[in-house]
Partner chain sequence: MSNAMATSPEKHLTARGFCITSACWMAVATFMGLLGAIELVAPDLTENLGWIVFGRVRPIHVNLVLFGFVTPGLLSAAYYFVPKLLRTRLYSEKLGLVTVITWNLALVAGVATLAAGLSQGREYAELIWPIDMAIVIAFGLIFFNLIMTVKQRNEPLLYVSVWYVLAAALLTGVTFALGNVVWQPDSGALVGIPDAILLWFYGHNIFGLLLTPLSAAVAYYVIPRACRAPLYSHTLSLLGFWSLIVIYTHVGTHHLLQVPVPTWLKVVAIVDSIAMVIPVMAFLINIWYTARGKLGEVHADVGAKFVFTGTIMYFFVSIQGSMMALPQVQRVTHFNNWVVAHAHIGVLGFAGMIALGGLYYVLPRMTGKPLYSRFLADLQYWLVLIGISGFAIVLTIVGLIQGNAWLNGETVYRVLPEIHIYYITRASLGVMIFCGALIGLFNIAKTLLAPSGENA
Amino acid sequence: MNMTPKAVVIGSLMVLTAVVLSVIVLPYADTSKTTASDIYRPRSADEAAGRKIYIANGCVYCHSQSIRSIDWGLGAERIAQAGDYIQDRPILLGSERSGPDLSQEGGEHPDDWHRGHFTNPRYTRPLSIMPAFAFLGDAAIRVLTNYVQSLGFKNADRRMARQRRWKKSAVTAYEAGPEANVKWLADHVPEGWRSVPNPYPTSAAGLARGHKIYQDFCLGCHGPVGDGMGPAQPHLYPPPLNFTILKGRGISGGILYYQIMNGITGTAMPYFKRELESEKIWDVGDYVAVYFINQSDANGKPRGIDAAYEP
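Structure requested: the chain above on its own, in the form predicted alone.
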């Protein structure tokens, strides 16, 4: 075959046609058939405005919005589907998880937690590397929060309804005074947990580990002396729990464990069951009990078999 100008032009057009067919036409023909997923709903105007703020501030550079079958963390109960993204232009799948995936973030926290978090992430997550967005101002942070609370669509709506329902109860209990508030918190811990003591004996090493965990996860809300006056406090209502009011109110190691593990829906207290394994929760619970409540049931009765490695 002679490499004539005519052959070059025809060959180039054939290659270009094949590329356009394989890269544009065939994928479009396939994706245009995508239907809405079971959780999809249109976004409100406020949520769409929040999405623009999310894009403008580069949030997608650190947060993905796609859960895979191999994932374990936030949102892993539901694998992402093509029908979740039919409204999105552009689709914010992302490829970097410097922060958590946000595809199912809606309703994981109440609105006030997000307002504190966007103002300064270290308020709610002391080890966060996320930049502060206080410069956006309260109005823009509110709109951005509305967008984040929509992530997960109908599932997020159900979680938000749960947050609002429990927030009413939490606020009522807080405003009723310390005794009623502590009773409300303890009453919502299953009976079996209330009588369980911390199974590990108090030790210098255990308290040191508890102190480190407290600094890494709890300091921003509960403050350095456990009085609930951390830097996040002005943004949260009901405010973070003042641990010092728990003395003499029958708060067992099991109650502390359960609430650290599962969080307290409706308040800014998140769950830590995905981030802290069992002993770390017991250690930070004992740290709180020893230093802020001034009473610990560590290694008390009823006792089981001692662990193989235990002081």
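Basically, rigid core = biggest C-alpha set you can superpose within 1.5 Å across the two forms. The structure presented is a predicted model; accordingly, all values stated were derived computationally and were not measured. Numbering follows the first chain given and starts at 1. First, how it differs from the form predicted in complex with its partner chain.
With the core held fixed, the Cα of Val19 is displaced between the two forms by less than 2 Å.
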The other form holds:
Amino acid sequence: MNMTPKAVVIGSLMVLTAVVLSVIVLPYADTSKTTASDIYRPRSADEAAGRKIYIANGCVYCHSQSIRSIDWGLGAERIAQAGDYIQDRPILLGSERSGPDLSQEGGEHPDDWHRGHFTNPRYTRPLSIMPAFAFLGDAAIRVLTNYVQSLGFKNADRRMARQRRWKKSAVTAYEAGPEANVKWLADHVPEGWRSVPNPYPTSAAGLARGHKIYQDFCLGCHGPVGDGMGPAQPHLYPPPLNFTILKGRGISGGILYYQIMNGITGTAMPYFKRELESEKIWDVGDYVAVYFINQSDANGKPRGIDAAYEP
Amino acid sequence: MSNAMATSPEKHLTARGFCITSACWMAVATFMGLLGAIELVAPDLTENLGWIVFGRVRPIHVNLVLFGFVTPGLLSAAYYFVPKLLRTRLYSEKLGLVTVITWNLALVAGVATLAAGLSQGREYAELIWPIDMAIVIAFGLIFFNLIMTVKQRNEPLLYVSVWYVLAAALLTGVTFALGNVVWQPDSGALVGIPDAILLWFYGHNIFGLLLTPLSAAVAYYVIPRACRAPLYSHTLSLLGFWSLIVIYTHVGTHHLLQVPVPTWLKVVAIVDSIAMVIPVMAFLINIWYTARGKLGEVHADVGAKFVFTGTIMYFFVSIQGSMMALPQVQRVTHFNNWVVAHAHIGVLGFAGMIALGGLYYVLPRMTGKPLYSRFLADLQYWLVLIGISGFAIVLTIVGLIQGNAWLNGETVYRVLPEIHIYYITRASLGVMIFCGALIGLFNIAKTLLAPSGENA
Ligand code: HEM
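Given the form predicted alone above, I would also like to look at the protein as it appears in the form predicted in complex with its partner chain.
After this comes the whole thing, all chains and molecules, with the earlier chain placed first.
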């Protein structure tokens, strides 16, 4: 083949044209007609403004907005559909997950959690490597939070309604004083759990494990001494629980377990069932009970058969 | 600078301009990469410095590596060897200098806007419209200058390097404009899934139609010359060139295998990603057979040494890439540092090494004086080579940890402490690469500024 300048220039342009027609134009005929998915709704002006802040600060380099069938983490209850993206210009699928997927983030946490987290992610998540965004200022953080709370559209709206509903009663309970608050917290733990003691005996190894988990997951809110005065405290309302007030108020290992596993929707207290396996939840619960509440029912009655590993 | 100088062919002013452009921006680009790596280790080190928050540092790093360091480095060599291969002089050094200046202004503006948070939010297409236009115009100028040089040639046959350079400038100009959706100045984007398809068509063509052909052009120029051997096969050159343009352009959707895009498009992307073995091996066999038995000669010239190393990296990154396009593999490798390892082997190990090799090969020839220091060039070679090999190992390990942990149901947060130590190693390797860039800048600047050049 004689590679004249014409052959190179016209030939390669022709190939490119053919390729553009087949892999861009042809699928466009189809994908441009995508209709809205079941959860879809348009974004409000405020949410759209938050999306601009998201773009300006490169959140997309650490967060995907695309849940796959093989995902277990955040939002995996719903796999991404083409109809979720029909107003996204640009689409923000992301190519790396340095942080979790955010396509269903809306309503995972109440607004105050996000405020604390954006101010400095280490406040609510001690091991986080996400940058602090305090430099954006409060107004921008509020707008950004509104956008993040809209991720997931109608599903997010339902979750947000739930957050708001429980926030109201959590605040009421908190403002009624420690006695009422502790009662309110315990009353919302299902009956069966309340009467269950921690089935495993307190041990030095268990406390050491609990200590490590507390440092990595809880410290930023509940504070190094469990008084609720971690660095996130000024941003959260109701503030993180001061564990020392639980003493003598009938808090069982089961209540602690349930609250840590399930979180307390409406408050900043997140659920940990995706991050901590059963043993870790019992261990951190007992750590809180022994060191901060100063009262543990570990290995108390009613007892089952001891686990095989116990010495 | 007087007109007489600007038009004097011996001066190779455009090639020199792109040479120093590449060397300077390599230092800045690798610094930004190092900064990002450090932020992943110690996120509060730069707290409250909004303009260098990770999410802004990362696109600055990536854009500077692609458009500041690698592309100008390859272009510098091209501006030198295209006229040489055609036995003529560059059509217009003046136009070339205008291109160099436009290019640098675009880069400065790019850094400033991204740091200020002006981004269009699409990977490799972040830059805002005026900068996009400057780059499109620059590619237009490059193509015009080169095609006019071709017109005035005294050598009837076009060597394979010339095909690649012409095609790269022309096709990248077109795909850059397309991919940045320049007819939508505000957003620079389409809407929804079509936007993703277009973005990755373009994104992959930055490697496939810009870095790879320019790197191939440099290798096709440097290796036969350094070996003093004729090119092994014209047929393989032809096969490699056309199959690259046909196949590489089809594979963009392999970035979207886990996204709801049409299945037939994914199948095309997967099949063609495997078929990429054809252009890759056509090129490599051609180069490696040319150098067969002549590795001593390759080793003797530091430029050729860089280039040859780049071809080996090309082999690894491409075989790896073909594997990564398999959906079963991507279940583990997608969304994590495995891909970052691949990106670095490709852009730094392959295209970056060849860009440096091209610079070191043409620098003494275009200035007519020896390289300031062969030792420093060798030192840079080892710093970059150890750095990139370390990256490949460390980031691949991180990727496997992340990918398998996630598949096993562990959350992203849970895996952070497991990968911390690797992030520290990665940042340390980044220091080596950054030092390599500084040494290269020093060496190249010293060579360019050496006084004997005035009477070369
Ligand atoms: C046969 C050749 C190649 C194939 C089949 C291939 C395949 C792939 C695939 C499948 C991905 C996406 C991975 C994922 O997101 O899970 C990818 C990403 C990437 N590749 Fe390659 N690759 C090849 C060669 C190259 C070369 C030569 C370069 C550089 C010059 C390169 C640079 C990159 C970069 C920078 C990314 C990251 C894109 C991002 O930001 O997500 N690749 N490649």
